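Here we start with a single chain on its own, the form predicted alone, put down as structure tokens.
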Amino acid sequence: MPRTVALLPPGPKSPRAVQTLAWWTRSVPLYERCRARYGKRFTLRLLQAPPSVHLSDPAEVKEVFTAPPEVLHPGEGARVLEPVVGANSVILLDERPHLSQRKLMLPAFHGERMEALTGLLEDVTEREVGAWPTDRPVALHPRLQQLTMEVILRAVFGLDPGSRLDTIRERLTKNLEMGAKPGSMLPFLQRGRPWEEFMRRRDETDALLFELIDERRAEPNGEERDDVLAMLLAARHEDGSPMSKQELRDELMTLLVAGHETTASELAWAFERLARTPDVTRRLLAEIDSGDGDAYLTATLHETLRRRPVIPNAAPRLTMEPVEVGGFRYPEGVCLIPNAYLIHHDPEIYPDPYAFRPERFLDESPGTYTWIPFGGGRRRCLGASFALLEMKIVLRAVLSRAEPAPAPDLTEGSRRRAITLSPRRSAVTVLRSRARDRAPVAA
């Protein structure tokens, strides 16, 4: 048996703001020294937080995935998204709410549901794609982050084209850039008038969600629409119930979180990874010209979230009682993390990692604590299939109009925005027409 230390695993012994400072600004190499140093477990200590554990060893996160929910509570350690959220969201509740919320969400996720999307999807990511330059410098994740921002709107939301989808767009898309700031994790910065602003957006918001949800309840086939939406009105409590206007509020904040800025930094990282790695383009682009099957698009989307995690860590699981985990025995209040990018990472796991090469996962699937971009366990993203399929799409659209190549001069870094990893640059990338398919010119 591991013998049991009471101490937390050791950690830089900086101040917490210059802690808090490196994680936010220098995540990463921050990451990459605490290994270095302390090895696959270290504790970080921020501004405002509980101490946090980061683990990276696979056996370790198994053991934290698979704790009862009663021992660890990821939903206290995302607190901090409540104001954008919502306190009904699923994000942030435990033990049977989580299980009863999570339960409601899952049917609009399953296999039948994501293929009736799939035409909504093309048509909005067609007509958003289209309007990219192509032959010259273009900044990719900004334009991403819009088609994300649409797709949410039309497949989760359900809106219409018009004023209130305008107006909807126009309000969170300002809500959630000023999210990203880092004035937005730390609770005691939440106030003045930028605050209050954002509040406001909210509360503006929120009315119009409270009006399309009246309007879709008061719809004869209100509930047999495909959006997501639709099923979370047709879903009901385990006493017959429906959800109430706040839980459903809540519930689509949480997705539009989940899947808007995460897919887009995602999309962003893997056009920035094919526009330097030529050899990788060249055999995606030929399986998508003879539309013979998917595996190898599969595959690059699997080292994509391997090689650059936009969530470089799971969500962190509070310790609400004493757990050994590794041989550790830590007490209450305690954050454990398990690392993403670390294990990723690892060349023990991924040999040669810092490599990009999409034939690891053509052979064999992405392990289950080896491959954690959407976390794991009961807690694993629910709208990871949402994502892939939208990803799938995306870069379907793109690559049969146009092959990535790199910007010049421009490396690409990444930076943090509120909990995810996005280009530093952003991602900008030469699309260059691709002339297939061109009938010759007659003499």
Ligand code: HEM
The other form holds:
Amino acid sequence: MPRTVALLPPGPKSPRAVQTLAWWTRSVPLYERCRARYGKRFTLRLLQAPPSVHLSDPAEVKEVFTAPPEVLHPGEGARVLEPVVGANSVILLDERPHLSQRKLMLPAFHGERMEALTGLLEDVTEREVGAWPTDRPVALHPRLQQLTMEVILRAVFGLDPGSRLDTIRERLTKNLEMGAKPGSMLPFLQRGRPWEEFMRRRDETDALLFELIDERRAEPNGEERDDVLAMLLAARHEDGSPMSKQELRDELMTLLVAGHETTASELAWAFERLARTPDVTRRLLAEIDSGDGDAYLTATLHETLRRRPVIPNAAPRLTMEPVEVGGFRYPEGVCLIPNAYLIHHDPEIYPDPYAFRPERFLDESPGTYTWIPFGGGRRRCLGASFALLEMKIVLRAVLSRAEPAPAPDLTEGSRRRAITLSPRRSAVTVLRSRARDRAPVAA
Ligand code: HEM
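Show the form predicted together with this ligand, please, because up to now only the form predicted alone has appeared in this conversation.
Now the complete complex, all chains and molecules, led by this one.
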């Protein structure tokens, strides 16, 4: 047995193919079984991947999130995304190149920028949600995918309604669908007709994005708009140069891939949970109707992200040199993985962890290392405040019209779509119209 393997924490002994299948099809039960058997750190061995050590002790996760950038490389594990996001993507980089790309992007996601985007996000949301049917079962997940796609194209790419937006939306939707199929991004499957069509659609989209970037650069006020592209156009490298066209394209695609399906699935889970916990829904409706702040809405989103983290673990961090975490010495060439799902369902941290109870977060903010749906450290999700703002706007828009109830005879499980865990049966929900519940304002 090679020395590296002997040094790792224990884990299942089954063949790699069996572990890979279990991880792909039923990762949550696999994680729970492993924790019950091996404790808060265990090793999985998957096909075509270095050994993965899952960590669910917050103290160890802190050590991982705060380790020096040259020791752990999260960028390495994301290589499969390169055909979509491009080589400049912040997600694929490590060390200095990662830090400098991240610095260029951070200002676009600051608080005051998010505030400036609120009106646009509300408009897009109203238009989409207003068309949703009420009082009959409706599959929410595909509608939420459409909504979050529109939000990114308008608020991040800065596209105005029109034929360019329509063409880009159509091409990207097809390519993302293909990317969500198991294994479709693996290099040995990148051939044949479907792959050629994927590349053709990608090139057509890129041409339109380059055209958009040229136009925006030429506009006298092109950097003054509220969208994320405006901030990226205004960003400057350390030597004072602007981001290249290819860099801009790669980061826009990164934001789409990172921010579209994640937010759609998380919102789908929010509705799935609310439909099944009427007490929580009632309290939330009362807050929304009163117009008195958003403390319970915020707590409900924190609880949704705890109970249903759509990315069940932070990006795998590949060890570039031997490193000690939690008193355990890991050799080079191992992936250390902070496991959000297990931390979020640890009864020592969250009593009665499977209950959906936003009250947990009413008096206490989520902990940096005990609530990690957005990962942590210098790789923490760049779009966390964008996602929270968007989710608040969508929940408010839907709940002021309708009350979610589960579709009859339907239970919901989860399934893996590319990088996210989404509702297996598309979060079919009945949105019971609230119009009839409301007393008329005047006789
Ligand atoms: C509910 C929605 C979302 C969830 C649960 C989520 C979760 C995550 C997670 C777990 C990571 C990896 C962090 C780590 O390994 O430490 C990540 C990274 C990232 N996310 Fe999100 N995300 C969401 C929405 C968004 C949105 C809306 C955007 C942008 C518009 C975005 C942009 C990014 C980017 C750029 C990274 C890479 C950061 C880096 O490598 O430095 N995400 N996200």
